[in-house]
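Below sits a lone chain in structure tokens, taken as the form predicted alone.
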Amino acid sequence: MAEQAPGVRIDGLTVVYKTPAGELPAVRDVTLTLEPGTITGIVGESGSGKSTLALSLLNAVQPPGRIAAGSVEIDGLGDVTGFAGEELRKARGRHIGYVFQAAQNSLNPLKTVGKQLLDLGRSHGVEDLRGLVREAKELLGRMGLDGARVLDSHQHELSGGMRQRVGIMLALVLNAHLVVLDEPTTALDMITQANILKIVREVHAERGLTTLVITHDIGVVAEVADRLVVMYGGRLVEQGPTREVLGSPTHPYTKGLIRAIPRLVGDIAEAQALPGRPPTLATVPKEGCVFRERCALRMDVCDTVDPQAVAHGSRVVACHAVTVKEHA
């Protein structure tokens, strides 16, 4: 019987980093469910906490960062925030596949891809290493690559798009059913980007995965995700079905992100950059709304009261102005 795609329930997750100014939150009180068998996309500007949130699924936040509060429950595993040592190592790869932001950084420049694949298999106790190589060649072939040639290559002999596909293969080859793709199309040309997204969709459907895609590119999410989650300053500000959020955004930050995208037709000047800059760890407000400095709908309450995430139909939105409008 095929394994079921796992569901993931993140509850009240807070991740802090130690700085000269004390411990500051990179992710604050995040609650999010990844439904089994779906693709969820998380978008936001650089520094919004997307990758830190994704690393929490592996319990892989590195010092000086730490998970300070909350839980990450994964079906078939339990709360991974309490995992350590061998238990954690076995969960990574076997249950959770992770494609890192810069694929070349996760490859050893001194070893061929094939040697790294065998190392991965041995470290997870795979007995049929020939079968593992066959599976890897088949996956690479599905992604339009010559599997034998790629396994005999070092990372510098592969293009950026090829390395990205190798990263996807390594994340899937141990049959993980929860897969995290961190910026899967960064620095790739448009045709390679389209191919990678097509592969993500196909492999997700064929293998019955639960997939999380982290990106700053709304176009990537529009292409692949069932559900869209918008992050800003370490908080989730809006989430809902992708088409609904993109078709009628509710949170002022989501609206600003979509307005900033140039259109293929019409006046290119209609694209408007968001005013101001996203906050850093040191400048995220300790109280009140994290987006208020850049928000046209700012009210007095935004300065002191953190907006709660409130359900509005199929959406969940954290915004005082939206809540006031809803009850007006």
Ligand SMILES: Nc1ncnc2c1ncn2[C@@H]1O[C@H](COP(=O)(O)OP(=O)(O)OP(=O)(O)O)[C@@H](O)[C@H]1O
Given for the second form:
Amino acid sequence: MAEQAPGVRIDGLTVVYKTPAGELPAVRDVTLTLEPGTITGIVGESGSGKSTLALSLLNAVQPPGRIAAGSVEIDGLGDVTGFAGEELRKARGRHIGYVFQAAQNSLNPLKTVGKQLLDLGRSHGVEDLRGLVREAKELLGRMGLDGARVLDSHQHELSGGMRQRVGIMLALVLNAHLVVLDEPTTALDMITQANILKIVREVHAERGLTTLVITHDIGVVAEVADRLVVMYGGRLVEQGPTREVLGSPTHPYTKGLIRAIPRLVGDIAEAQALPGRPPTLATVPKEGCVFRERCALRMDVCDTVDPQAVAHGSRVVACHAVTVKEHA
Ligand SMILES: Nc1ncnc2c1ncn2[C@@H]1O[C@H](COP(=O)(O)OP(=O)(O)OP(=O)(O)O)[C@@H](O)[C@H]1O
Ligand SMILES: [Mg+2]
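The structure above corresponds to the form predicted alone; please give the structure of the form predicted in complex with this ligand next.
All chains and molecules follow, beginning with the one already shown.
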């Protein structure tokens, strides 16, 4: 088992879903490295492929979806896209802690949280179940909950925000060193959200984790992530150190996203909504740049040639206009 923060190398990953119009990519040719010990945030509008990409880290894409190309190498585990059955079950939980999107709905309604915790421990061969319960209470306590009470509760006795924190506890309690949180704070009010993000950061640092946080809320990544990855239409359009990307966004889509957020712009009157709508699987262009329909910098080449991800210093950007400007 990898006892230290594992690195993750996603290479050329394409994930497709079967639709009436055939198999269409929700994630297309994505190459991304999660450096050991870092928190990476993935942002993008609804449908951009964030959850599909995250599920691939667990080889958990369900039919009608499948990984059509590429690999996901996790230190200490290998390429998980080839994993199945028991091998996969063991990797989840012990090596990879995971909070699914809408985790507040994923608890078993018939069992108390404590019973589900013990089931989880037993299924992963945890011998010290008392220690596991102690750890769970401690994590819940840190997140502002009465641990003993929560463990005695059924799902219907907990609020959406409480369930979400239970989901985070279950992802952390087995001490996995790779943690994936998909929309971990959507059901929380702003103050609880800030508190939870602080705890995610603390636990990340204390345990030496590699953490991936997925959110449509760029304010969330601004608070927790060391590195920021921006997705659009199944493609990675920009990535780099969070502060740099937020401070001087390069890709026209990143610029638009940031301009749309009053919290980041600092003034509600200055915030401008990004015109148009994000594409669906059926409408995302099959060739050329996926963002061109909404882009102010569109050129002829954008209609026919998919821009490749190009490194500009510490930033990686996939945009013809940016590449042309850099080389002008
Ligand atoms: N089971 C499925 N069958 C068909 N299409 C799917 C399926 N699951 C997801 N998709 C499509 O794949 C694309 C990516 O979906 P995904 O859930 O990964 O997006 P997301 O970025 O996580 O969105 P959100 O912010 O709403 O959670 C979307 O166009 C979605 O409609
Ligand atoms: Mg999602």
